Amino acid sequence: MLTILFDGIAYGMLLFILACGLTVTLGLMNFINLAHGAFAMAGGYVTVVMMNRYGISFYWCLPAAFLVSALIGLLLERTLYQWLYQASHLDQVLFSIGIVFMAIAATDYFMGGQQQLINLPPELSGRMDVFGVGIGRYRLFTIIICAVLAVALQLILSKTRFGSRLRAAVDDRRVAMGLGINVPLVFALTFAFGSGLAGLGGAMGAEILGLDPNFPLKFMIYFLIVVSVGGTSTVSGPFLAALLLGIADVAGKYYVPAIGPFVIYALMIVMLIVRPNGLFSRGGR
């Protein structure tokens, strides 16, 4: 059962780091971009690209997918995703959905359609026991970096001016512009670190989750659920959720694997009947 608990907290951690890109831009921006697991997708493909043909080290990868995904993101950001703030949602998501399958058809044409594996180094493979507990490095090491992750952005958006900034800028775009803000760069580094935060995690989760050209379809769901049943006003929300559809998930699976797929379908209607702006979110329209 404690071996299950882990697996199920790294999982939800794995997805927190995935979703939170999209907390922000969603959230924060108020840009429905579903997108998003393509820029997760871009990340673990670099990660791939990099160990598998030219050898270079795990450690290396993790902050080459962030940078890749995210001056992807920057350059989408400047030439296109700009002229849609003002745009109704339902042009936001047509559009997005129609980058998720233009990154599809060109990572297939490009990498191919087969599933992509990476050697993780020694020192992060395998299990160790730890109190009769079968922990997995590389799932404590996943752990480690999404706990930090999750307070330095917590720690971002609430306690530095770039924060104040970028909720001034999303409350009354004017007024911010009146003030002095330059709300352009705020959005397009908003995005671009929201962007980098999915190729990290895509990086992350490759060995995890498997890669390939379909991710960002299989995944996008689970991106959804996360940031619905956390809400989109806070990082602690969709952290939690993160965890709890994670272990709900993972435990799912393992003891009643006849209906687990679906037991954090159920988990999320329960919550959004009994939250139905999120964990932490404040009531709103």
The other form holds:
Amino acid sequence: MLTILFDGIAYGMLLFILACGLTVTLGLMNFINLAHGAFAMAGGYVTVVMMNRYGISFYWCLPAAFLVSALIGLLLERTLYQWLYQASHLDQVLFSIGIVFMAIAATDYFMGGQQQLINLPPELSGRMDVFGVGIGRYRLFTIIICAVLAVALQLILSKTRFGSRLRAAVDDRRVAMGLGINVPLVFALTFAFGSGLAGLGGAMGAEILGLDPNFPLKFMIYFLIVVSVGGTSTVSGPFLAALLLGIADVAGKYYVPAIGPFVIYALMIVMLIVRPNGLFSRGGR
Amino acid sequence: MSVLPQETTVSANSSTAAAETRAAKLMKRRSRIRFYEIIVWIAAIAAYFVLPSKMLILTEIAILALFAVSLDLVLGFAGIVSLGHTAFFGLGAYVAGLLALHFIAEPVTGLIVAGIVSGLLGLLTSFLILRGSDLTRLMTTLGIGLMMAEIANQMAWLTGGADGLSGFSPGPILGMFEFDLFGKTGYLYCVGVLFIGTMIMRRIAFSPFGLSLKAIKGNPMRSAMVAVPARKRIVTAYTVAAIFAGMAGALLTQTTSFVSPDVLAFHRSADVLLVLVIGGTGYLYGGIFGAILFTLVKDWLSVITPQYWMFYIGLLLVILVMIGRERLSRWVEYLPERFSKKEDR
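The form predicted in complex with its partner chain, contrasted with the form predicted on its own above:
After this comes the whole thing, all chains and molecules, with the earlier chain placed first.
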């Protein structure tokens, strides 16, 4: 029971790291980026290639996954995304689906369509017993990293100068520009950072979530649920939503395997009926 | 895509009666049969005689066109971006398949039943899309689509699971016209359904009802102020679209005698969006033009790169959006405005 809860928390944390970049693009820049999973997949594949082909340590792969995804994000933001901030939602959806399709086909072409496996370092694999609860070491590792990241993210957004610039740029782009804030730069950096986080999530999730070319499509619905249930105005909203989703999904698949996949959809529908504007919506928006 | 004339601005002193006649005239203008519509249907019939060896791909186009036209009602008129329209298509396909397998092999009955069942699902799920923003709608529609795919996969005793449904063949249409080996009957059947479906949707879309949908799309708040019941209208439009999407699915089942879980796959929802983007939204025929182009491009791509055509579809989407969708569908405006002579003004 507690083990499931623990696994669920790890899964939820991972979802949060994967989706929080999307929260930023979606909530702050109002861009519906369905291709977010593609950045996560990029991070996952970076890890796979580095570990399996070049034998680089897993710990070095994580920052590398972050950097590569962030660079790809930055590149795409500067070349393509930035033209679409003002476009209609339909355009954004179509554009990002296009990106997803290209990412899937390209990955399939270069890496093959099979599931990718990574070998975790020995100190991270296996389970240990803590007060009778079986705890996967890797899951514990995931939870710690993600928790640290979540706290850091919250602090960056609320305490640093960059965070306040970002919030200003989001609240009113024109006034922020008038105050001398370089809004496009802020957006580009934020986008890159969000993509990097997704890449990190993809790298860490390769073990738990699995990794194959269809990754962006498979997890698109999860990201959307996290963001729309959690609301886009805070960090804590998506965080709790991701935890809830992770626990519900793991518990559902464990206890009622026959209808396990439907648990998240049921959750989604209930949420929608009870709180149509998200779990923690800031009133008036 | 007619451009509304300047004179429609009702001057302050005109009486209500004059305004009413003017409005009636406007509606008439809007719904007038246009030149290209005639061309489309003539071409559809002509294709039967000119391209007898291409019946299968033409049938595919007709089915995709019906599917896309039904989505246009939701997307182009009501302005709801749906990522799960294939839920209705797939449901219709499965209903038609099951009906043919267990009960009646007569296609038109199957078509109607599939339409009704899909319409019911549309009615039920439409209450979910009323809530929230574009984002929540995306999530909901995508979720419904995925849920249907999951159901089809899990209920293997009914749907055949990953293997799909097979082992049935549709009977003669209305007990008179047998399906032949070359798909000629199938093509005429599909074009017939497409024609009737498009005409019904056209009637709906170019009525005051359709106009009110466009008003809701433009600004829900303002349309509520001029007493347009947004929720009711969206429910109706969504349900009607679901009915025709289900019928398109049923057509696919009946012409191929096979249902695979692929009918519920996500890429279908994306494909049909692409079809509408190519053809242009908001005038129904975009679905038909788009379906023709899309099927030809896809066919051509899958010959060149059987495995990686998805990449080019994605590239096409990105390029289309970057160029701007509006520029693409503008060509229709250059066609002769109307078919009949000028009789009003």
